[in-house]
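Below you'll find only one chain, the form predicted alone, shown as structure tokens.
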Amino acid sequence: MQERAKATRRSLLEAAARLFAERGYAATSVNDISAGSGRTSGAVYFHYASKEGLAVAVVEDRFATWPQLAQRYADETVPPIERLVALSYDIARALVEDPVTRAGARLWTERATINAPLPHPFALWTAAATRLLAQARLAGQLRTQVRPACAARTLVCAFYGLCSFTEALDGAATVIDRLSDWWQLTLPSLRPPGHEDAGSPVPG
């Protein structure tokens, strides 16, 4: 693709997450899309043919693909529930305050009105943590008995809930205070015998 038809994408893509993080699907048209990325309607049609189309762009652009994933994963020289943390904060701060990340959350919340199937937005996320968590059992950093893919799953839907009903009822601002508190909870069931208390959970 050439670098203007690039630029034309993300314009569109940018503006229409700003609106449907602001407004809300529904809200949100197509000319409103089209009057906040300086482009016209038939660009939004041209590259996205439709406003779901649009949407469904904003929620694999970031919701979906967690690029915020990939670093934090990585860095084997920090101990796997960690970095399982550190991404946990890496996530909260995007839902917090990247606007296309924040888009893909609220669009995934009003997914039964828009006439497009979302992709699942925690499928990797999901998967990385089994990873860590697998692998912190093998390190003898995880209690026998957590099962590493049923913890990964509950986390993430719990974190998620949390993030979600922090932000709505007390404000985006207590999200990472209130996560720090989730952690000093969730932690010392994860953690073996004897490391209950191994370091507290910091924003990395």
Second form
There are 2 protein chains.
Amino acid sequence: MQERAKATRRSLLEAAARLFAERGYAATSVNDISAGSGRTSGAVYFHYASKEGLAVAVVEDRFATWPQLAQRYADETVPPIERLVALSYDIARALVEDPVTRAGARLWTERATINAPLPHPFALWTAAATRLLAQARLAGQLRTQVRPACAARTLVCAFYGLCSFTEALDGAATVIDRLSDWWQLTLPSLRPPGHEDAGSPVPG
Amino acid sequence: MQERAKATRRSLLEAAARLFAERGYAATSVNDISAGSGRTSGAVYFHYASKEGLAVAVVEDRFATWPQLAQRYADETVPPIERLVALSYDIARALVEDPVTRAGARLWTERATINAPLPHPFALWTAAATRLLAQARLAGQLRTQVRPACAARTLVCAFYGLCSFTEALDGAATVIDRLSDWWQLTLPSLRPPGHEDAGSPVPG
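To test you: the structure above is the form predicted alone. What is the structure of the form predicted in complex with another copy of the chain?
Time for the whole complex; same chain goes first.
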């Protein structure tokens, strides 16, 4: 793709993300996106075919894929449970601060009103958390009762539910502190008896 | 109020709850509620003034108030953390099974689209959980690092987020099992060291 076409696609995607994150999908029109990006409506249809196409592109750009997390996930110099905790903060911060991630999360919540299948990251997160917990178990850093696959699924649901619901109830500014409180109520259950409070990776 | 008027109010409320729970607020009209209850649209306006009035009444009837939980909350023959866990199962079961509770929860989620302030139960739940955790602390049944008010707020957000998000992702039938998994990842963190697995109140 030519540089100019790439720049146009990007500016449409970012304008759409900003509007979807603020107003939601239904309240955002192709005209709003064209006005917000300084491009024509024709450019929206040329590059993304439809408002649905643009919604799928926004979700795929960040929320569903998280390419920026690969390096942290694979960093074997950090113990696996610490990596899991650090990943959760990376995600929570993006959900609070990054407009394209926020837009993806909001679009996924509104998926019933969007006439296109939207991808999501939860299966990927659960697989990653399962591997990290399995590594912790091999290293003797996991309570024996904790089964990695089952715990991973529950942690992903509780984590994402906590972030979404805390934001809805108390505002985005409270999410990171609430996440710290949650890890303090969860980590001792993951660690072997006698090591519950060992080397807390919770910042602050 | 006369018995006949009471019966009419109740049948309107239940028909509305069924429709709100299934289709959501925006997709349910006063005519649908009238048809679903076998009453006239005039009866809706006479008893509830508007669709908004009916939405508030549905939310207040169960979701925001939970009168059925008072007895279990106050049952001092049961240790406080066991009461907290039992209350969470009562709530989760109602959120899965009871149409009026489900309708209230869905309406609260859709509150941005409803032109009336909707009450919610979260401050009440947090206050109740704080008291139970404080009682557990007094009885020496709480890990010393756990601060009741802070933990209560986090547990309420994680619990409700978990239930909502598990249902959205994996369906209502998985909620109770996921809640058991969550308590197994949370209770050891609440209990004093050496008592993490004491007398698990998680059913099944």
